[in-house]
Each structure stands twice: as structure tokens, then as C-alpha cells.
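Starting off, we have a lone chain in the form predicted alone, written out as C-alpha cells.
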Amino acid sequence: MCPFQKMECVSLPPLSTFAVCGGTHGNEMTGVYAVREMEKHTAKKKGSVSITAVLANPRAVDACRRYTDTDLNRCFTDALLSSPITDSSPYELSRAQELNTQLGPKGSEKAVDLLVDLHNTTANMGLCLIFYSVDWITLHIYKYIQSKMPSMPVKAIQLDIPISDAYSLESVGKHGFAIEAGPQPGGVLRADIFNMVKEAVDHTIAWLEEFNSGCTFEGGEVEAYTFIRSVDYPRDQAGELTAAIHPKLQDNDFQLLRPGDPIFLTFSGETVKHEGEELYPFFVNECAYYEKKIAFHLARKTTFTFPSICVAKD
């Protein structure tokens, strides 16, 4: 029997393609596992939905680097779908367009109907999704992944991006979000960091199977962290750092920052404080975004209100 009560709601086609994508950065362990035992498995479908696995960036993760030549999930914009491919091409952005014609094309009636792309982290964030525009499914799923996982502070970042400008791989799918977990160093496996992706993972597909079955998802409304601005670490001029993340702000993404707040240390022991206004930080002291020269992002804590919804009948 379906746990939803029956009640008004908006009618949506039927979710019957999933795509789970790993190794989209080579040193992201959790992925590319969780992606290697889904395709061990012969069942490629579960009840009413078609589930494809994706390693993402072979080469890289042979490697176990992030990338090989360019940051891959940094290549899924249109203009970089579109753009010719030649010999001198990065080979990310060549694996990127195999991709959105093999998950895509994106903003096309074929692509996969959802895309999860799974990512860690070596900030403290815990479980979290990442999604571009206000998506009705998205929300449902990510209110459904925090009712089934109370014991696990599960988190969402919106980045309000158009889907044309959307840079990452989950934008290729008709829905999609990222799943970004951790602390996790690159290129290291946690049992727990995988046990808590590989959950949320099973209960994305369980909450596909009560959509396409009929179950009316009631609506609500959820608090998301909605992206402001970039915050690079000082350094000197001639571009060295002079500073670290304070202790008083390592491992405490999403705490809420107020303007005095310490967020760097400087290497001669000086305090470098929050100034403006109070914002919530998150990928704090991230390992990959030393070479984008972003210490830590800051964003607006949103509440998103949705409809109920429920699979349109033939």
C-alpha cells in the first residue's frame, strides 16, 4: 500500500531511466566503487525504472587523479557541448560530449530521466546534494533522502545557474542533483562515506518505484544553502598564500557566519575575520579548489516550497 495520502497534485511523466554516475573525478573513491559493484550486477532494471551505471572519466580515475587534462565536470555548459572537438582537444571535453550523447542530449526529450553524479569531498559536509534550478523532483527526492536518513544531517546547495551555463554532469539529465559526501581524501575508500552514498542512492531508486506507481508525494517545503560568492585564501603579491583556514572554521561547514567570526589564520599568527553580512559556509579547506584559488564558498540559507506530485496516467 502506498504510505502517501491520495490528495489534489501536479501530474508529471513517469521517471523510467536513472543514471548513477562515478569517477567523474578519478581520486573520488566513493563513486567510482559504488559505479563498479552496480555494474557487477546483471539487473539492470528495478521494477519500473531502467538503471544505467557510469564511470565517467576512465582515464583519470586509472590514473586516480581528478582529471587528465581539464576539470571534466567543468565541461557540460552548452557552449562547451557544442564546440568542435580536434586533435589538440583536452580529452574531458571529448568524454564530455560522449557522454551527453550517451545520457543526453542535454535539454532533449532523450535524456535519462534522472542523473545522479556522486562526488566526495575532503570538506567536513556530510551528505549532500548539489542541483541547479528549482526542480519539483529534485525536491521531493531530497525531502524523501532526509525522512529516511534522521540520523544523518543531510544538506543541499542550490546554485542558481540557467541549465545552458549548468557545468556539471548531473545538468544532462532531465532532473539531476550531485551527491557530494565527506570528508573523504582523494584517492582513499571509507566504509562509512560509501555505506551513507550508497544509501541515499537505494533510496532515490525506491522513491522512483512509488512515484511510477502511483503514490501522490504531498508537498512541502525544505531549507537549502542557495550559492553566493567565492572567498580566496590572502596571499602576498606575487600570489603565495599567507594565511590558512582558522581552526575555529575547519570542519565546520555550514555553521553560520557571523561578520567578527575568525576564518583565517595568517602564518605570522594574525586573526583574518568574516566581514558583511552573516552567510553559511561550505566546501571549507576543499583539497581541488587550492588550483581555483576558492578557500571556502558562502551561501544563503532558502526555504523552497513544492507542490504535491504524482505520475500522470495514461
The other form holds:
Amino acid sequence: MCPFQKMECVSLPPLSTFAVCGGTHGNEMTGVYAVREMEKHTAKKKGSVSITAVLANPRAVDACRRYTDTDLNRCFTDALLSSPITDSSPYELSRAQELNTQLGPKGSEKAVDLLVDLHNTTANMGLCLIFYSVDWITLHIYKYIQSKMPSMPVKAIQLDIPISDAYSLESVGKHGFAIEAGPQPGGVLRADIFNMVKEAVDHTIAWLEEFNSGCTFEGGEVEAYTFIRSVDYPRDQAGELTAAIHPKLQDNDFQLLRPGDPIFLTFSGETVKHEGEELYPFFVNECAYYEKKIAFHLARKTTFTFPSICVAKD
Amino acid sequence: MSSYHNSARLSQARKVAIFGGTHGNEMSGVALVNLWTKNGAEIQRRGVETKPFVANPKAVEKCCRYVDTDLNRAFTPENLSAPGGDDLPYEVQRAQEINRMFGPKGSPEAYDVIFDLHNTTSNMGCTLILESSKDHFNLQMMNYIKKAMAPASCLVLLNEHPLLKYSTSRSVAKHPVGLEVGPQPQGVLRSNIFEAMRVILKHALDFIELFNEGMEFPPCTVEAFRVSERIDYPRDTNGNIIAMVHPNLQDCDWEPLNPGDPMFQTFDGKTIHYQGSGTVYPTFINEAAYYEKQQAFVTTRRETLVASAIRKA
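So that was the form predicted alone. Now I'd like the form predicted together with the partner chain, please.
Full complex below, order starting with the chain above.
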């Protein structure tokens, strides 16, 4: 179980509470069913870790829509979590504060040690872990999942935003990341995607137990994609699309985009090309991003170094 | 060229409509109709007036399948004659309006042809949906389209099942033609899917033009898949799904499913096998919109349909 000798390592407190969230977007079906199954079958306490499964947006899940009033996964900034709620407040704003009470409060000692939020995308991103600032726990779990799922490319995406501005659910936990799995259409449950995500969650639980039991996890390096900017669709004066993602870019998330490479094909047959720095596209043709004016995101590859860690002994 | 002895004489197809957005989140049709409303040059043909039309504008606005009820199930005789005006569900009102504009269904004034553009999350490729095995005009059109698209595939789905057939928006026309292209997620516009649908319509309109100009189409056979049975997900007593489409069946639309083949997989990995009596050809496998209609997929049987020769009267 612990292949490494005791070595120089950074010691960190045990991680004894773990929350798995699904249905933050009500039509992202993997998380909805994973949480339902965990509520039915997973022991509330697995060894040293107590596990909570939470259906984050039950109203949106019932309607099988991303959200009812506003995107729940944009409601977790410090400012929104402390804003007053009235009868006319969007449902998701008050739900975010409820979740913050249950799993947080964000930034406090009482917050859950690790929060993992399950999402799907219509983009061909495979299995990705998405996180904010560089966090050694998250990087170790990422490295561990990669090592346990060698036939599955697992990518890491970093959004360089300070925690107070961090708007998504996983920022409520002391440590947190989102698992993003695709491609899967909204409202559809694919067995291959479900099995892949379930395995990643099981490995996360196994890592937590090994960590708490005293294993040292050797540090190292991981390559992550750091968000730089996003690109919108070409639109006409009325704001309607005049082009679709080019067939050469469609489904090619994480493949390097060089200047001159095709990115859009207009309805009249012209090719629009990428200009500027060589970057890596991701969230290519994500359904929910049309209304956010995003056709795809662009990222640079960054290498993060992290130390060996082990649990602090009292 | 000699005439065929049993050539059916059919009237010229003068009024043709192309419906997009019957389901507001099926984006190929929405985008094509918007494009052709702005500039309809591509869909003009001699001798025929072709009208692009957004069937469910409120659903398109909200990018959802429907607002109150599924428009593509709403064209029942009861709905079309229902009194109540503004109190009726939005899509029932809309069905009545569409029936006035493009029908009335069953009358001589009805549009000759309506093409209804749909997308599916299922891996169905290009599919033409036929509502009657005796519609020789449609059979000839579908034969023409298939040959024009070859070697690219374009399959014909026949839904004439007395219980499983439904009252579609296109059914107000004399010759209703469904176009179903997938896989494409709801709310997403894929370039390859958009262009494929565009090509199907190009061939369909070419056929209509040739027919209207007097071309005789000899007798032909059309291979079709006839809808046989609807198969739902295994569910618990509360109606919740307890298994997923099996990875071996997922994306395998139109491939043979034999008794004993894997069909569903439970959340803890157990396989549920197909228990039918013979080989079937499943389609609409894992269509997002059909979870609420209790359908994981439909089974079909292969059949060869025969079309008589046709010629403009």
C-alpha cells in the first residue's frame, strides 16, 4: 500500500471529511446518478473518511436543465455567499448559501476537508480535474488517479483565480476540485463515462484512506493546462451565429492550435483561422457556453512541482 | 423513353416547407431555417415555392425541446379541433396555427411536402423518417436521396406502428418527410451534422424539381427499418432508472442485436441481456429526450419496400 520509505515530506493534517457533489448542473447526468448510487450504497464512513454525497441543485435535476434561475456554479464567490437573500432572489443564490452552510462555511475550519464536484461536458475532453490555485493535495490526488488509470488520459486544468473570487462549488471545501467528463450530451447517461468517473471517485477515496493511514506520497511534477482566454463564435448584428466550430477543431480538445489553424467554418463556407500565440483549446463546443459567448477556451501548458506529503502525527 | 405500365400519376409538388425548431434545442434545423430565411437562394427550385419555417419559436428562444408539451406529438385530431384558444397549452395552439398555415391536414389545400429537421443524441447518422409504406412519392424521393448520397449512408426508418406512431408537425402535409441526423447534443451545433443535413435537403429539392419537370421515376425498392418495439430502461418501483445502456450497445444504432447480447449495465457493473426472440436492429439508442417517454431505444426489423413508377400528372 505504501511503497515508499519514510522520507523528507511536508506533513499535513488528516483529511477526514469528503463530500462528493453531483447535479450542480441538473442535466449533467453522471454526477446525478453517481450521487444517487452513493447515497444508496456507499458506507457513510469508509475507514478514516466520512463521506457525504450531495445532490447540489435538486430543482434543476428535476427539470433536467442546467439551472432554474441562474447558474449555481457561479454563485460561490465570497460576495455572493454573503449577499442578503429575498423572495425575489434567484433560487440558485439561496441554494448556494445552503450548500455553504452544509459543506462550509467557505474559508473556515468547519469546511469539509475535500469537496469533489462532478460535471459533464459536451466537449471531447475525456477525464479532467479542474482546480483553482495550486494545491498539493489536489496535485497528489491527480497524480494518483493518473497512475491508477494508465489507459485513460487524465488532464489537469488550472484556473488562476484567488479563492475569494472563486465562483464554483468546490471552492467551499478546504481542498477541492471538479471532475469534468465528456463528451456526453445534456440529459444523457453514458455507461462508459459513468464507469470512468466512478473509478476516479473510488481512487480519490482510496488515496484519502492511504494518506490518513500514514503513507508518504512522493512529490514530483505534473503538467496542467492554465486558462488564458476564451474565444466567441462569429456572430451577425443580431447576435446569431454565422459559423460553427471547424471540423478540424471539433473534438480536438487539448491539441495544440497554431496560428493559421482552422477554428470556425462559416455557413457560407469560409474558414476562420486562429491568430496569435500557440495555445491549447479546451471546452470546444460546450453547449452551456453558447449563452456565455464562449466557443472554446485557450490554455498554456504549465508544469507544477510539488513536495512529498504525509499526514501529521499528533 | 417508354412509360411504365403502372406509373402512378401524381400532382406536381408546388408547395414545400422546411420546418426547423420543431424541437427548440435541435440546432441544425434552427440554424438552417435561420440561414435560409435570410437568404433562400440555395433552396429555390423551378416550379416550386419552398418556405423555411421555425415551427416552435418559443422553444427555440429558450433553447429547450418544448415549453408546455412536445410539438411533435401534438398534431392529433383532438388537439387540432380543441376549443379553448389561449387556455390551451402553447404547443397545442401552435399546432392549430401550423395546421391552418400548412394544412388543413387531410385536405386538398395542404402543403405537398414538409421536411421536418431534427437532431438526435443517438448515433443514427443520416436518417429519413417515413410515415407510410404506401407513399410512393416519398419512397421515390428517399431512393433518389440515398443514391445521390452514396457511398455516404442515409437510412430509412419507417414508423407505421399502430401504437408507436405519433402525430408529427410534418403530418399536416400530403407527403411528410422527417430528417433525423445525429449524434449531436441538444443545444450544440456541429459543423459536420449541419452540412450533412444541408446536403440531404439539396438532393430532396433536386428530386422535387426533376419530378415537377416531368421526369418519370421507374419502379424501385427501398430498404427500410420498420419500428417494432419500444424498450425502456430497467427501473425501480419509484420509476428511477437502475441501469444504463450497455457500453456494447451504446452508439451501435442499426447494428444487429441478437438474443443474449448485452443490452443494459447496472451501476455496479452487471449485464442485462436482450431477451427477444430474434435479431432486431435497434435505433434511437440513448436519445436524451426519450428518458421521459420511457424509451432507451426502439427495435426495428429490416424490410424491402416497393415503390411503383411515378410521374407528374
